[in-house]
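Presented as C-alpha cells, the chain that follows is alone, the form predicted alone.
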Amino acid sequence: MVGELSKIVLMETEGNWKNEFGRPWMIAGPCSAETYEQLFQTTKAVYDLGITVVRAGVWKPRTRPNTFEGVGEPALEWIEAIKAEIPVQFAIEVANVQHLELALKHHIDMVWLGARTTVNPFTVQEIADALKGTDIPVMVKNPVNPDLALWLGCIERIANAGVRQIAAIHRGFSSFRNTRYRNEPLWQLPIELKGRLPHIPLICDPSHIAGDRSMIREIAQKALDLNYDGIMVETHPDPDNALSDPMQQVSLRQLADIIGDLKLRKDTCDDALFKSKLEELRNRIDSIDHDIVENLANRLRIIEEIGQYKKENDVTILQMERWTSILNSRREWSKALGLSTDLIEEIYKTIHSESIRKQTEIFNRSPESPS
C-alpha cells in the first residue's frame, strides 16, 4: 500500500498547489473562529499578504472540558459569507463524520484530521468511508505520539477511500522530556514519512510545535531548509486575548514580518565547482560511515561474547553501574570534541537497547540451539 501511496500527489491535476500557489504553500488563520468580525479581519489581512488559503478552527477538541471548544456550525456560515467577498479557500479540522458532513454542506475547500483523530483508526476509517465519492483535499496531521505507523495508516485509510488530494502536516509530538517546545518536532519522523511517500506534500505547523510565538519564525525557516512544501501558521488580530492557544498565535503584523523574513532555498545548484566539491565531501562521509558501521558490527560481536559469558556465570544482563559509566564517559568525550551531548546520548541509548536485545536472545537460547 505504501508503494501505491507514493504515486499520490496533492492536487495533481487542476489546482496543483506548486503551480497555483507556488512554493512554499502558505496557510494562515486563527486557531479558532471566534466572531464574524475577527474572522473577516484576519482573512482580509492574510489575503492582503498574498495568502489565499485560510485555516480556521470551527470545533476545538480541548484537553479539558469547560473551556472554549469552538462555535461550531455558525462559523461555517461566517466562512461562506467571507468567501463571497474575499477570493480565498478555507481549511478546517474535522474530528468526526458529523463535522465532515457539515463541512461539505457549507462548501469548505479543504479539511484536515488533527493529532487526536489520527491516533484512532476507528474514527479515521469512519471519516474515510464518509469521504468516498468526494474530491475535497485532505491533510493529515501527525498523531500525538511519535508513531510513524499510525501516521502512515491514517493516510492509507484516506487514500483507500479514493481520495487523491492528500498532504501530511507535521505539528510535533508529545514528549515526556523537558524541552523548549510545546510539541517536540522530532524532525527525523516527518523526514522518514517523506522518504516513504515522496510525492505527498509535507506541511509544517510551527505554531503547534512551538507553543510560543517567539519561536515560529525559527521553526518555519528550518522546515523550509528541510525542503518542506508548505507552512501553516496561526494568526489573530489580538493574540493575547484569543479564546484558544493565545501564546502560539502571532499578530497580523508579526505574520507579515515572518513571511518577509523567510528565505526559500534552491533544490540544487548547477555550478560545476559546487557539484564537484559536494561530491568530494559526500565521498568522505561515505568512507567515514563505512568505518562507523564496521566498528559497530565489531562492537556488537563483543556484546555477544559478553552475553554468553554472563549467561555461563549467571550474571544479570543489565548492569546499571556499567551503563551509567558508559553514558557519562561518552558524554564527556563528546564535549571534548565539540559534539552535542544529546546526540551522543541518543545514539548510545539506541546501541544499548540493541545490546540488551542481543544478550536477551542469548539468554533465551536453549543449550541445543546453534550459536
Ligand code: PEP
Given for the second form:
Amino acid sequence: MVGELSKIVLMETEGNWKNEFGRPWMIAGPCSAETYEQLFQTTKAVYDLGITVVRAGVWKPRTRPNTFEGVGEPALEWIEAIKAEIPVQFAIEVANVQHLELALKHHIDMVWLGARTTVNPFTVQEIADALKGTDIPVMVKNPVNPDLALWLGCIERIANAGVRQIAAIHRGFSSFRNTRYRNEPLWQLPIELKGRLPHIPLICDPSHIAGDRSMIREIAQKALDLNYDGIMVETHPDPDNALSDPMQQVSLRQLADIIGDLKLRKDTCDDALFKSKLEELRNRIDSIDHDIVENLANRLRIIEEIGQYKKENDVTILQMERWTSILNSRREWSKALGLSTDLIEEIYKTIHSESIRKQTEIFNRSPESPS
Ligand code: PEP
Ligand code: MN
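Would you mind generating the form predicted together with the ligand now that we have the form predicted alone?
And the full complex, kicking off with our chain again.
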C-alpha cells in the first residue's frame, strides 16, 4: 500500500503531471520549516515511508503580526543541505516575486501559490511574469473564498506564462458559518474545477480543510474516493509544539498509520457481471432523472399560469405564507422518506428562485408583447 501510494515518479505527459501509477501523489512535510533538525527528522521519516516530495513553509502568511512568520532564506539553505543527503524533492509556498527568485536560487523543486495569494490577481500576475522561462512545477491552492472563477483565473495566468506543469490544491474555503472544519471543503467546487480542467491534477490538502488532526484520515480517504490525484499532509515530529498550525499537524507516527490505512480504490472494474449490474442501475437512474426533468417542466408551466393569474388580479409574486408552507411540507415529506431535509430545502430554494424569476418575467411583459 505504502509503496503504491508513495513511490511516485513525476513524469511530464502532454504538459501535465502524471505519476507512474496514474494516481495518487503524496506530499508530506511540516507546515513550517522551524529548525534544521526538525526539517531533517521530518524529511527522513517521510522518505522512509516512501514519500519523495516534502512540503515546508518558508514564509508564513499569518493572520496577526508578532507571530511566527517563517524563518525565510536560512530554511532554503537547510533544504539544500538535506537534499544532498536524502533524495527527495521540496515544495514551498511563494507569495511574491522575491520568494520565487529565492526559491529558484536555492533550487527548490516546485512551488505553490497559497490561498491568500490566489485571491489577488495582481500578485498572481507578477509571480506568473517572473515564472516565464522557468520550468518549475507550480501548484495553485484554491482562494480563501469559494470563487471558482478566481481559482481558474489564477491557473490560467500561470499557464499563460508558459508553465507546463501545473496542479491544483484543494484546501477548503473560509466560512462565516460555524462548521466542524477550519475551512469548509465544498467538494462541488473542486469537482467542478476538475470538470473544467480534466488534465490538471487535483491534490487535496486535508490539513487545512480539517484544522484538526483527528479528521485528516477521513478527509484524505474521501478525496481518494473522489478520484483526486494526490494528497498533501502536514506532519511534524512534535505537532503540539509546532510554531504554526499545531492542531492540524499529524505526528510522524500518525502519518505512517494514516498512509497505511488509506484505501486506494480502482477507477473501474472489468468484471462483466459488475459492468452489466452497473449499467442496469444507471439506466434506472436515467429514467428517474428523465421523470424529474419532465416534472420540473410541468411545474414551470403551472407557475406561468399562476404568474399570469396573479398579474391579472394585481397580487404580489411572493406570498410568504405559501412559501413557508411549501418549505415545511417538503421538509416533512423528505423526512418521512429518509431524505436529507437540508438537501430538499436547497433544491426547493433553487426551484423557488426560478419560479420567482419566471413570474417576474411575466409581470414585466408589456400587454402587447407576445407571451
Ligand atoms: C500552508 O500550506 O501552510 C498554508 C499557509 O496554506 P493555505 O494557503 O492553504 O492557508
Ligand atoms: Mn499550515
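Superpose the two forms; the largest set of C-alphas matching within 1.5 Å is the rigid core. Residue numbers count along the first chain shown, from 1. What you are looking at is a predicted structure, and each value in this text was computed from that prediction instead of being measured.
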> Can you give the rotation, in whole degrees, of the smaller rigid part against the larger between the two forms?
Replying inline: 7
